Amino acid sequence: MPLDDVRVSVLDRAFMFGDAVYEVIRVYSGRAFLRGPHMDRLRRSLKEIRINADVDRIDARMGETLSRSGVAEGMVYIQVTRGAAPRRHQFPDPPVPPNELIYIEPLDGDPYDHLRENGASLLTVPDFRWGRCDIKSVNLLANCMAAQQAKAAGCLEALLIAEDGTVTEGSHTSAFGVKDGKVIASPLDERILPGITRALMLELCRRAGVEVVQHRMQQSDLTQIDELFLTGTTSEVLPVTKVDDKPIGTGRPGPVTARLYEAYHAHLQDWLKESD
């Protein structure tokens, strides 16, 4: 049905509660992109939060919905909440069916397009997210507020700080820095999200020879650092110059942030010469 005709009870848990996980899927050509691993991703949430879904259902949906949509250029967004239930902050007992939603949305064109060639700035925000930052959970209001003082500080994004300086993520992106040619990525643990891109990167730094550094890259080695970039569902790999107002490294995008941008859209050419 239409987006704007869907109807939700205001009893859902992920209403009342944020009680509820999700995903954002890129569509390329009419097909999701890296749809294995994001399937995964979910039942991974999913198991963490105890919410009992059908995922491969989910995904059987999923590629119906992409299917009738016609979108050829876009993204997928699901998400799967405890379901609706009297307000208690107990889990409902016995359990409620979980709601399901799924819809897509059209991109048009690159929405990074103008600062793929000059770099995007970002500003440091304190991390004061809750401590399971590894469920992509729908509770993203502390996400929300860090973005949202990145934009009125005229910055894309903004660059999360935790209590020991320790540089965790973006509020919807992962992070990483470059020294010395050396791609330096945060080893995963609950504070970040084990991002589908950024595994991808990791991959693809591999068949690239590029080594990667198993690095807490604290916030005090901003200004050491050669290169710094995001990667994220939509902003695929994204160069960054400035935070806080101070170029990195030459303030120009790097040369091992280009390599891996069009590593990742020779891999992307690839996979779509695969899928026809």
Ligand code: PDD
Second form
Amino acid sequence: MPLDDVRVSVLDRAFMFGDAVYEVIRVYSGRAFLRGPHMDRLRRSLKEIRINADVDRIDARMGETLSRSGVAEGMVYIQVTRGAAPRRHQFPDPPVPPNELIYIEPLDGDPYDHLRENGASLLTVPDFRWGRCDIKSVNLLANCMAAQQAKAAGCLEALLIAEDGTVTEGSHTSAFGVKDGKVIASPLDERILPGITRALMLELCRRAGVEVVQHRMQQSDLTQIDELFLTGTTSEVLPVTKVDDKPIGTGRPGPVTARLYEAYHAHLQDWLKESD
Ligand code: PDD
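With the form predicted alone done, generate the form predicted in complex with the named molecule in the same format.
Entire complex below, previous chain first.
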């Protein structure tokens, strides 16, 4: 149905408590990219917060929605909430049916096109999110506040810094460093989202023979590294040239980031050919 006609109860627990999980999947040439890994992460998020929904059915429904939409370039948004029930903090007992939303948003070209050549500027912002950032929950207030703070400072994205000085991730992206030709990736833990593009990046590094070091970068490392880049479903692989107005490395997009961006697109082209 048209998105404007969708109705959700004000008692839905996503509205009342942010009690829901979601996925954003990139659509290229009418196909959902990295569909399997996104569905696996959705399954895991649902399990972690104990919502019982059938992800295989959601996956099939997503396929139908996508083909009916006729959208070639865009994004799929999926949200599963715990459902509508009288407002009590405890989960409804017995459980109520989860609400599922799937919609497609068309994209007009690459939204980051203008930044690919010169790189993005970031603003460091304290990471005051909750302790389970590995769950892709719709509770994104801290992320929204950080993104807005970055925007107000004329930056593309916020780089979140934990209390102990660790660089965790962006407000809606994963962050990687590069030092002496090696990629520095944050190890997965409860402080970051297990990004689907992050996982693809690690695989592409492996195939390209680029060494990856799993290391929690500190804010102080930002003056020492050669390159910094972000990954995400919409940003793909994006070079960062400035953080808090200070240059990263030479202040120009670096060769390792460029190589990985190319590897991403080569992989995408192979996948598009394969699924033809
Ligand atoms: N954001 N970290 C956070 C906090 C994110 O919200 C996202 C994705 C990522 C990158 O993950 P992936 O490679 O799976 O897209 C990392 C989505 C796109 C969003 O909220 O719109």
